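Shown next as structure tokens: one chain only, the form predicted alone.
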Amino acid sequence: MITEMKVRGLMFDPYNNAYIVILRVEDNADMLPIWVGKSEASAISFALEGVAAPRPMTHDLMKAVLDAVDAKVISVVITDLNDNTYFAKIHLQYEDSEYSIDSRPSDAIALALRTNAPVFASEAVLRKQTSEELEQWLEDLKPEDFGKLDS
């Protein structure tokens, strides 16, 4: 089973010197934080804020190629969490066929935001990420640790 998630924003994790994409279930408090690098955070931030780069970024190029061949991003699914690494699939429709493409979650999310495709997470991923370590990390955060985060 999968659950639809909304991209709620980005924050900076000063302890790991990385950015975190915050995915959240719209009708409850379930949250899925995914740690990403600076360039991936930038690509997601541009899409969230509707900023157009002077030249196409990688995800803009991906969207342009899909548009040129009349392919559509159906959805993005965060499929697994293994050894602190998240995995995702981009589901595409091209002509009468559907394709499932392996992807890093950050790339899948950046593309989903550009194509207005829904983002989902598997129930297994949501269960795995609710470890005590994550809960402790979240409890230790201070308000100033949060960067730009939509509520």
Given for the second form:
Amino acid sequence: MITEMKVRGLMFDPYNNAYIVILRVEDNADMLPIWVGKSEASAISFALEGVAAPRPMTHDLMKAVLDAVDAKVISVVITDLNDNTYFAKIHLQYEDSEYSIDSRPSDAIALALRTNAPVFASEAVLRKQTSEELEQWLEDLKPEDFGKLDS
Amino acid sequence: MEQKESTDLVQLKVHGVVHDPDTDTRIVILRDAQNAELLPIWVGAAEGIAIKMALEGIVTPRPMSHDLIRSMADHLNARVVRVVVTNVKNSTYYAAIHLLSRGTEHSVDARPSDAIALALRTNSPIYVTQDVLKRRGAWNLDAWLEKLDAKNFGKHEV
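Now the other one: the form predicted together with its partner chain, given that the block above is the form predicted alone.
Below is the entire complex, every chain and molecule, led by the chain shown above.
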């Protein structure tokens, strides 16, 4: 079972000096936080805000490579969260076959946003990573902690 | 297709990645086989790290972005045949990644940092056009490198 997620936005986590990508289940507002590094967050932020960089960024290049060979991103799936190591799959359509490629969720999301591909999370991930953790984290957060990347 | 390289191109190797202490950026040092030509390219910190990891053969537990591009190319039977630094305009360098897929060669526009990070992961040759070498700027890199704090250089040189 997989559930479609919307990329809700990005927040700065001042405690861990990292960023959190907030994914949300469409129909029940459950949230899935994914911690990512700074450059990964900026790759996602560019796509979320529709900012076109003067030169292709790494995920723009990734899309250009797929376009060049006529491969299409069908979907990306966050498949597992293990001790803060996250796993994702990028599903590609190429010629008559489908390929599933191992990736970090940050790369998968950055690519999905650029190719308008849907983002899914597996049931296992949603079960493990409840919104409670994020809510607790949000409660502890002071207003001044909200970063510029929050959208 | 690979033999098609025009004489206009010079093959370069990545000599190392150094930290520019003035700007928190990284400088990728490219050199030709004879050490006659030197091309420094300024890149961001994350891009510099992506290149340094490939140079040092560091394997991360999870695939980094350029590992993912290589993995996609592998799955789709596309091969990176070469990357070329093609142009420099207002100190911005331009590169092209040449991909061979189903007998057709495709050229994909890229930043040199991405092109180099991918070339190192696919064992593809890196070229620069003679024209870019000519226009790379007249300042003396060796003299500049000597001025870098020796300790700092040692720590960051590959």
